[in-house]
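Take a look at this one chain, the form predicted alone, written out in structure tokens.
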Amino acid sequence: MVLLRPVLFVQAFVLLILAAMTVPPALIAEWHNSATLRTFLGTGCACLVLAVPAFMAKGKEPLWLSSRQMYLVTTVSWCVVSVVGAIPLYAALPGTTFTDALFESVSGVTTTGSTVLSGLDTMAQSILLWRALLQWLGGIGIIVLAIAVLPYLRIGGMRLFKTESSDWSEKRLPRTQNLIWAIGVVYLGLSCITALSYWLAGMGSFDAIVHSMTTVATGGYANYDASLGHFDNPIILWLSSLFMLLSALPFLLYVSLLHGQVTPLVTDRQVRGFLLFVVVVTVVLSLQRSIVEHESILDALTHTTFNVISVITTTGYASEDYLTWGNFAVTVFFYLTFVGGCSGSTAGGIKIFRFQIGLMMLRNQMRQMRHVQGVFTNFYNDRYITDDILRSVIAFSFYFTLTVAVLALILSMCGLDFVTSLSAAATAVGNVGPGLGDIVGPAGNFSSLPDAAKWSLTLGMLLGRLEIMTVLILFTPTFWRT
């Protein structure tokens, strides 16, 4: 009970913010009349309800996360908001099943994007909006998490990002709370800009919104079957290659940027690797769509630019569907589906700075085999990288890799073909949204799957967005010894 107290305490402020984020979309069903009023005033009550026990847990004694609570309150609190998530559809949409509903709810929560619903087009804007906030939340938790959280548990070499190392986050911010609230500013505003920009550039007002949420968590949910295709508008395409490429960035450097300060932002390596790679690779496959194709090359570079940004920063949007473009471009995004953004940005998947590391140590083994006695040093963005950082880039990468080849050789078992089992494997641990083939591909649907391969799935984007070792090591029999 003294492990869990802290937990439960934690969890009293989740389902807060869960209540509240029951009350836009019960205005909307308000405002249209729709039957989801109901439930959205049901799941907020329920939520308060529940809530007030979870305070009585903190009881006199002041209370402090030790690591092992932060691994049990990270995840613990990703299950409670994807279950919290869940009840609304589950309640609102006829013939949703309890697993498609938990499907969604943590696709949603974890900015997967890849989803078991159709019929968005004519679906009451309520539900509509619940999926848009789901996502919301999700994106600005994965930053805290991976910012306040996951360097102090030392996970996947994330210690290189730590708020105490930059100068500004001395002279400036010394505390990471104030650090979290500067965070919540840029990604409010962040997402503010980017619905306005939508607004301008022709989407309607409740569909500037809620495609401003799932673009700046780098989600994907859209209010239309076809995605982004839906409007057919340039303009909405390369604005939305912007701010998902923005939103792919680490929010520390908006941050320092707010305080005066550029060059870290211009100089830090990974952000300067992440922009070059997704130049290279746009304009690569825009060449070839060019010439091979025949296509004019301004669509090629249009539609080429949005979905490799797309999938690159793991958001999920689609305005075509790519898989047609080609062998050569069906492998590049299947690559692609592991890369991800930066760190202590919303983009999931292995993150660009481990890369870059895994490169510095291969360049350093082959001067090792040269010169048998030579030390050789790592440094990134001028930091002295330590052997345990590259033990931990390491292990996330191995377990990333076991957990996908893991989770495809489930899905193979549950009736999927090679193609289907790999990718959805893959785009659900990366947090990409779609696969590759027919089923899982950018315009197909989750839905046809059967209901093992759904669970697995959801077990997939959970350890995805949680950098995977913080769920196993609550598996450990050492982890539960006092």
The other form holds:
Number of protein chains: 2
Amino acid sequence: MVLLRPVLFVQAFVLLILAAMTVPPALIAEWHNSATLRTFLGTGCACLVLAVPAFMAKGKEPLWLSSRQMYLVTTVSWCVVSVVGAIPLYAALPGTTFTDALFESVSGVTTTGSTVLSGLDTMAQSILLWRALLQWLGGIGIIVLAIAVLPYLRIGGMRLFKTESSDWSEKRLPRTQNLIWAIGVVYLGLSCITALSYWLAGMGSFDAIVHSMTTVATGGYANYDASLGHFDNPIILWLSSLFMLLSALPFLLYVSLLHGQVTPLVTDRQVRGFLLFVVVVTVVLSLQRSIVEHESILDALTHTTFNVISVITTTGYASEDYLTWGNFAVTVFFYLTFVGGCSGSTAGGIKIFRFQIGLMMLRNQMRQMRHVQGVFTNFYNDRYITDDILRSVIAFSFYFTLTVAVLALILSMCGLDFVTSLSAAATAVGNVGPGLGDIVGPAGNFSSLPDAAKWSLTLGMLLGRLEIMTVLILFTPTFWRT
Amino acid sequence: MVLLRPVLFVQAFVLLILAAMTVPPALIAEWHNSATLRTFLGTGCACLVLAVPAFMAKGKEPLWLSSRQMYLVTTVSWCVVSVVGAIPLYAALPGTTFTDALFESVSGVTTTGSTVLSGLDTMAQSILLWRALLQWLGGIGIIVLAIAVLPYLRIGGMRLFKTESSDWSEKRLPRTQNLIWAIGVVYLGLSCITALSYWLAGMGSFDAIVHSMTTVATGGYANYDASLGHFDNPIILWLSSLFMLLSALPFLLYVSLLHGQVTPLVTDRQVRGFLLFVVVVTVVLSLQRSIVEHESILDALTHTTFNVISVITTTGYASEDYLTWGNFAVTVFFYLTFVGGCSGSTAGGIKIFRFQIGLMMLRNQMRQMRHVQGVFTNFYNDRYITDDILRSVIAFSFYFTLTVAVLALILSMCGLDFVTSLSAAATAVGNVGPGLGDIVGPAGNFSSLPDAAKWSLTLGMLLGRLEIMTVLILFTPTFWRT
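Right, the form predicted alone is done; let's see the coordinates for the form predicted in complex with another copy of the chain.
After this comes the whole thing, all chains and molecules, with the earlier chain placed first.
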């Protein structure tokens, strides 16, 4: 109980945030005289009521989270948000099963963006706004997790990004809180700029706000079944490409930028590696499309850039069905599902720095094979990579792949074909959104999947979002042993 | 030149072995009055002639191979055997391009078993024997490499299997040579027992000999287009399953067995893990087939056991088209392509011990996350796993996957669809044989692939067989710097 009290206490704040989050959709519902008003008011009140016992769980001791409690807080918070997020969807959308509502909610909170809903074009705005808010909350949640919690918890080599702010000693705590505030400001600011840009490019104000939230969260929920393809406007695609890309960079660097430090953003190895990779893939694919498939170069560039960035940043918007672009493109998009953006952003996937460190290790090993006695050290952004970090990084890629493999196996047991199973598993664990094939591809819809597959994917999205180990550790006996 | 002289000298022996290998097919050709006699005589003589300058490269110093030269010897030897192996196929089979001949030869020497030839049922016996001999030679070659060379060269965590016999100091050399002889005896003995068993089960003597060679080499070349399905005999399938399984166990343990030591074979963790895995997969898949697909349990068990063992040991025989067994089976067979047998056997793939160590590491990391200050050590077969070995093992799985991914990308550029590209790449690098889909699946034939794809797969098979790094290091500038 001593273990769980602080975990419960934190949920009071989570519930308060969720209660606050029901206000905008409720207002919209009131404005439109929509029947969803009651749903959101009810959900909000329920959150407030539940927050009371959670708040009382604090006890008299000062609040202090051990690493064990941090694991619990992380997973429990994401689950609470997911379940609460599902309630309005379940209540307000007739014919929606709880499985579907939860899938949609988790897909939102994990900023995946796979959807089981169709008829978005005519859906109540309050519901569309709620989906976007879930992604927006999930986005800021994951940044805070990546910057302040995971480095402290020794997950997947994230210690590489350990700063003073991931030091949770009492002395440092105010500093950490300041940083989290600064990140919040950057996140809100970026969202506003995105919304304004979309609006200037011709989107309606509601669409601009909703899409700005799902862009900055690299979530990918759109207000239309045709995703951003609905607008048929190259300027919107280019703007969206730009903001997805910006949202996949480490948010810490923007905080530095606010403090007038431009250098970190320019010299950061992760940023450079990421941008280089995006440019190379986009150029190769655009050239292939314009030369082999005889597409006009500008059209090819617009759509390739948009869809490549959308998948690589794990957003998951689509402007057209890129699976019709030929075998090479299909394979490329499958690989992009795994890549992901930079650590400390809203993007999911394995993340660029792990590939960089993997390649660094390959080079080192070659050297070692040649000069058996040599000692080779690695630096990343002027930081020495210890053996321990190296191992965590490589191990994470291994576990990520293993998780995808196991999930795909379960999906194939549910009767899905090989390509659908494998790509759906990858897109869920990587928090991307679309996979390959008719059902889970960019032109498909997850609604026709069997319930067992939806539950498995729901779990896969949560696992992927919380960097796998954070969740898995809760299922080991040692974790619960005092 | 000092670097290359000993490398050339070793090729003299390789060429002599190849010359000797042309004798049996030549005799068969003479017996059948086949026109292929000249081809084999010619190839044999060419080998003898080429061996002379290679032999003269020795110089006066005593022969001594540095690790650099061992890398070169390994790759060069496999290339020489591949090219010489292709000559009779190219010369004796009208309409066969050199690309096809080389693909078939490399597929043999690497014990992969993918074929571009069809009409095997009516092909000259001399050619069928030659293909089998290539696999047989490749099989013993890889065992010697895994036991005596790779542990010394620090490849992919193979140091875990370092014995006194992988010590190439002058003092130890006689011991190493003895061991290699013992391995040879075991290999020959196992082949003879296999051949005898096949013959007793009703195979013709020629078929029994040829299939025994490709079984023990876990190569998978068969004398019939329908592979072992041709015989339609469950006893042959069960015998073949048994001998494939035995050939995928570490051959060092058989040598211990010859010396009366039974314990190592029984207690070896790799052997236990491997057998357990095979049993679990076979049982699950058999049950699924007999319950869901309403297959008779005995039939399901026979064919599942045979095909699972065939793929997991990287042999690649087929008794029927297992791709028609449903989505779950397809996904399982795709995964099995990666698994492979035990280290120190003729099997390819990532190999069981690397998965065991990966899982061991996962468990450790969980413990470490829970007890930050704890120090956790790993043992494998009573041997302490150093950080260095751990890293090599995990890194190898990473590079293996990366190699498959790059190869699949190239294949998709050649126009192959996603499933064919991915599974063909995996089956080549894992040295298995069949992949998924109509072309590269167990019922397909690689002959219809474009030439560029064949060349890429040829390279992939060589890379996979030589544990990737052994070949890649030759392409780094540091390797050639003195």
